[in-house]
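Next up: just one chain, as C-alpha cells, the form predicted on its own.
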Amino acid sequence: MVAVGIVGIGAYVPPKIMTNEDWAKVVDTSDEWITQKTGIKERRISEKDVCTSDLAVFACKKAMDDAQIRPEDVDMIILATSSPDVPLSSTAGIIQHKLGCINASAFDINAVCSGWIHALEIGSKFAADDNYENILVVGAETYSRIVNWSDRSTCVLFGDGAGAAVLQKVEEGRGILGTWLHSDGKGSDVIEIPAGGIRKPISSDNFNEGEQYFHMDGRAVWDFAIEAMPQAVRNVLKRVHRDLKDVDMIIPHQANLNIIKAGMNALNLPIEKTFINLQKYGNTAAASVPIALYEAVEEGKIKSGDLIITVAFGGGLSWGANAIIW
C-alpha cells in the first residue's frame, strides 16, 4: 500500500481568553469546581464576527506554509466540524475559497468531538490515489456560539479553535499506518443540539426555546467516553500490528482531565504518555485533535519515527483512533 503522512502542520486559536472566574460571572459556577471536575482553566472565544471558516483559514495557511505548498497545489479540503458557517452550503467550500485553493474540492463531515479522526482516515485514502498530490485536512470549531450561556452544564466546557494538516504521499516506513472507527447510533442524543434541523424546524409549533444549542447528557458521557477512549488505542494497534509498549505519545481528544487520566489507567499506561493542552483551550471539539497534535510537534514532545496514537469520542456516538508513524 502507498504510504501517506502528514508533511505540514498548523493551529489556531482565537486571542481572546476566557478564564474560569470569568465564567463564575456569568453563570453559578466556580474555578474551584470547574477545575475539579474538567482540568479546564481557560479557552479561547472568538469575536462575533469570526466564523469557522475563518479560525480554519488560519490554521490551513500555517499547515501550507509548513509542507511548503500554495494554495492552488491543494486537491481537496476536508473539513471536519459540528459548529459550521452555516447549515447549507458546505464550510469547507467557504475555506476553499477564502483560501483560494482553486483547484480544490471541498466538503464537510460531522462526527462530532471524533471528527479529526474521520477526516484523516478519508484523505489518507484519497492522499494514497495516484490523482491527489495535497489533501488539506482540517477540524475547526465554534462552540461559543452554538452553547447556552446559561447552561452551566455545558457552557463553561467548550472553547473555539482550529487545526489543520497537510497529507502527502510519503516514503514506506512512515505515515499513517491505520485507523479503527466505530459508532453507536442509539446513542445518538446523548449529545446534541434537538432543533434546527428537519425533524425539528426553530420555527415548528413543537419548537421550544433553548433547544437550538448544545445539549449533553454528562453521566452518558463520562460512562461512554472511559471505555470508548482506550478501546479504541487497543484495537487501532491490532490492526497495526503493533503494541501498547510500542506507543511513544497517545493525543487524546481534550473533553476532560479525568476521563483521560481513566483512559490511560484503563491502558496501563502513564499519564506521561499523553500529551494534554485542554487546561488552555477547553474541548475544541474536532479541533482539539489537531490542535494538542500541533503543539505538541511545536514543542518537541514528538520526534520522527515515534508512534503516535490519536484517539477521540464524540457524538453520535462515534469514537475511533488513528496510528502514526511520525
The other form holds:
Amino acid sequence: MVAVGIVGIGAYVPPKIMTNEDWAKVVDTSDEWITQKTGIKERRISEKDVCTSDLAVFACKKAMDDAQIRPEDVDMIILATSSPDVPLSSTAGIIQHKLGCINASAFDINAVCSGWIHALEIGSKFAADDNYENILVVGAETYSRIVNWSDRSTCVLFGDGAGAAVLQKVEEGRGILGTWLHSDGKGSDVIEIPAGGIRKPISSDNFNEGEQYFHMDGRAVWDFAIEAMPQAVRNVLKRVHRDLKDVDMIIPHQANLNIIKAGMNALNLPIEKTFINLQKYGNTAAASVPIALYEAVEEGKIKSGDLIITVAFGGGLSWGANAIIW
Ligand code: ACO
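Could the form predicted in complex with ligand ACO be given as well, to go with the form predicted on its own?
To see the whole picture, the full complex is given below, headed by that same chain.
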C-alpha cells in the first residue's frame, strides 16, 4: 500500500462576526439558550457578494502555500459542500478557475456535514495512484444563505467557512491509515432542503412555506449523532488495528459541544482529547473538521507522529472517521 498524507493545510472564515446576542435581535432566542444547548457563542457570516467558492479559494491558497506547491501542480480538486455556488455546474470547477489550477480535474461531493471525511478518503485513493501527485481536498460552506433566518431552531446553529488540505504520497507508516464511512438513507429527510430539486421544484406555494431553506429534525439528529460519533471512531480504529488508548487527538465535527461531550463519554475518553472551536464558528458543515484540524495544528496541539481521528456525522444520514498519523 502506498502511503498518502496531508502535506499542507489551510482554513478561512469570513471576517464578519454574528454573536448570539446579534441573533437574539433577529429571532426569539437568547445567548443563554444557544450556549447551554450547543456551546456556540458566535459564528462568521459571509458578505452578500461572497460565495462558497471564494471562501474555498482562500483556504486552498493557504494549504497550497503550506505544501509549497503552485496552482499548476494540482492534479485534482475535490470539494465537499452542501451549499454550492450554483446547483450546476460544480463549485469545484469555479474554484479551479479562480485558483488557476489549469492541470486539475475538479468535482463536488455532497455528504453534508461528513463530506470532508468522505472527500479525504476519495482523495487519498487518487493520491496513491501513479498518475496523481497533488490532490486538493476542500470543505467549504455558506450556510448563512441556506438557513431560514426566521427559523430559530436552525439558523443560530450554523456559520460560514472553508478548510483545505493538500494530499501527497508520504513515507510508509505515516499519513491516512484508513477510513470508515457509512450512510443510512432512511433518514434522508431528517436533514434536508425540501424544495428546489427535481422532486419538488420551487413554486410560489413551497417558496412561501420556506421549503427552499435548510430543515432539520434536531432531536432525531441528536439521537443519531450521539451513537454515530463513537461508532465511527471505534470502527476506524478497528479497521487500522489501533486501540482507543493510542489516540492522541480527536477532531470532531463541530456541531454541538453537548454531542461531542456525549460522544467522548461513550468512548470513555477525556474531553481534553478533542479540539473544539465551535464556540467561535458554530457548525460550518463540511468545513468544520478541516477548519478545526487547521487550528489544532496552528496552535501546536498536534505533533508529528500523533494518531489523529477526524470524525463527522450529518445529513444523508451519513457518518464516518479517518485515522491519520500526523
Ligand atoms: N432559542 C430558544 N429556544 C429555542 C431555539 C432557540 N434558538 N430553538 C428551539 N427552541 C425551543 C423549542 O421551540 C422548544 O420549545 P418548546 O419546548 O416550548 O417547544 C425548546 O427550545 C426545546 O427544543 P428542542 O428542539 O427539543 O431542543 P433540543 O434540546 O433538542 O436542542 C438542538 C435542539 C440544539 C438543535 C439539538 O437537538 C441538537 O443539537 N441536535 C443535533 C443537531 C446537529 O448536530 N446537527 C448537525 C448535523 S446538521 C448537518 O449535517 C448539516
